[in-house]
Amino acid sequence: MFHFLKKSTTHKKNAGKADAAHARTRGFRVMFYGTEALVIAIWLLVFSLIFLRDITTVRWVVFVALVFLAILGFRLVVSVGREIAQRKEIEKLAENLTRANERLLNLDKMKTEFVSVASHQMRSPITAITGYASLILEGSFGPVSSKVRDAVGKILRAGKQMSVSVDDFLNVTRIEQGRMRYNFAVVDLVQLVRATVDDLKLIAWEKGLTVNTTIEEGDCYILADAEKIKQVLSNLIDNAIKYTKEGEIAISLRKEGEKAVVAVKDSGIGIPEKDLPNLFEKFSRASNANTTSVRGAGLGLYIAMQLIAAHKGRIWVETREGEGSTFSFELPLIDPNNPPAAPQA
């Protein structure tokens, strides 16, 4: 009932705004055509003086013309006054908008700097937590019970997840502040893909997932920051593992013309179509992501898109909810014996 009343009230307000706008438009048209009619009438009256001989008739025509001129002049003066007032109001609004925009830019800069400082401050304790947790599990401080081992294992996993989140926040601040540094060099993409898959396939196996890798024969060299491209690929594979309950993860590398295309396909939950337009934006997550109990800040794909863009490439997704997803990115191929100049990131 309340929802219906709220909807009805909103509809009435919108209808009222539409009626007001229509009334203003109609009033403007009436004023325009009225002024046009006055100008035509004055012109006809003045033109008629050429054919009049009786002085009395001439006086009446002049008198009527003066009346029309007075009305027209009054309307023009009022119109100019309104125009001046509107311009002053627009200039004032523009000035206020400029100040508000500057304020928002300053606040955004302060936010970015705060996140950067906070993330840096968090790195040291997180590193200490994960480091000591690893030492305990390795037995560096002596034998521990199974209960303690389980608890420390949870601490270590949570610490690693937090470390990844902190790194994501730091990367976002570097990107936004233009401080992200790239070490471009000739990279063998075949070796990079194989090494990245080897680093992560154990995690997939522990979850019961099959990992298949298909690499097209032949050389595949790119000009890139190897660590940045590995970060992108690791993120895509890690997401595929997280959001796939059963089935397989398929990683492929192929050449399409002058481009190298890397694809990560999964048999997971897929992404709703409504979420696709904002998928690569900051803090954006698919609406069905929580069904897998996977937490995240929604920064991984945004960072991946920015890193690939800095390499003059592009990244995209093909997906259907409930049928899995395929994330792909492409990068320009190069001749390793005659590499081009590094792109300006």
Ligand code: ADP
Second form
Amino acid sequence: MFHFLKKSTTHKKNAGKADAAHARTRGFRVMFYGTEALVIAIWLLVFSLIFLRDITTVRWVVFVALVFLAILGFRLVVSVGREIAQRKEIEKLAENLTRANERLLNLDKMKTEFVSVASHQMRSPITAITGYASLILEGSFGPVSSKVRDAVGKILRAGKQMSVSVDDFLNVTRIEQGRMRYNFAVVDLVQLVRATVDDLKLIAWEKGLTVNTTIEEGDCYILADAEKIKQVLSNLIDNAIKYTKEGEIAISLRKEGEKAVVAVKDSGIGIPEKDLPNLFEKFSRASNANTTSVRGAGLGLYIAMQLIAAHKGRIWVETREGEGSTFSFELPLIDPNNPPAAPQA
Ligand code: ADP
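Let's compare: the form predicted on its own is above, so bring in the form predicted in complex with the named molecule.
Entire complex below, previous chain first.
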């Protein structure tokens, strides 16, 4: 009820504002046509003087023309005055906007610094938690019962997820502060893809998913920071596993002209069309994301996009809701014996 009242008051206020704007436009139009009519009348009066012989009529015509001129002059003075006042107001508004913008930029910078410091502070306790959980599971503190093993296993998994999120936050702050460092070197993409798939296929198998890898014959070298490209591919494969209930994950590497294209195809939930325009933005999660995985902050694809852009590459998705997705990225191929200079940030 209250919600409805509030809505109807806002609606009335908006309607009032629209009425006022209409009235103002009508007023301007009347003024404009009035002034135009005055100018035409003065021209006609002056023009009629050519044909007049009688001095009294001439005097009357001149008198009327003078009155019209006086009205016109008055209007001009008023409108110039109004324009000056408006201009001053606009200048003041622009100054206020600049100040507000500076304040917002400062706040944004402070927020990024805060996230960076908080994430750094969280890193050590998380490392301790996952480290000790691993030691307990390995039996370094004596034998563990299956109940304890279960509980500590959950602690370890949660700790690892937390560690991934903290790393994501740190990466975002690095990107936003322009502090991301890249160690460019000649990278064998075939090896990188194979190693990344090997690292993650166990998680897919545990979920009952099939993993298929297709790698085109021949060499495939790129100039890249291997860790960053591995991070991008891991994120895409991890997402494919997270958002697929059953079926297959297919990872492929192929050459297209001067580019190497890596694609991760899944038979998962797909992405609704309305969510696609913002998918690679910060904190963006598709509206169906929670149907398979509540885990995730919506930062992985944003980071992937930034990392691929720093390599002068491109990342994109082809998907249909309910029918799976294919995330691909392409990077320029190079001659390993004659590598080009590293791209500039
Ligand atoms: P998150 O941590 O939420 O997975 P990402 O940035 O990696 O964040 O992905 C952003 C969103 O894109 C996800 O929340 C999900 O909605 C959607 N998404 C990413 N990959 C897939 C996929 N393979 N299948 C379906 N949806 C996906």
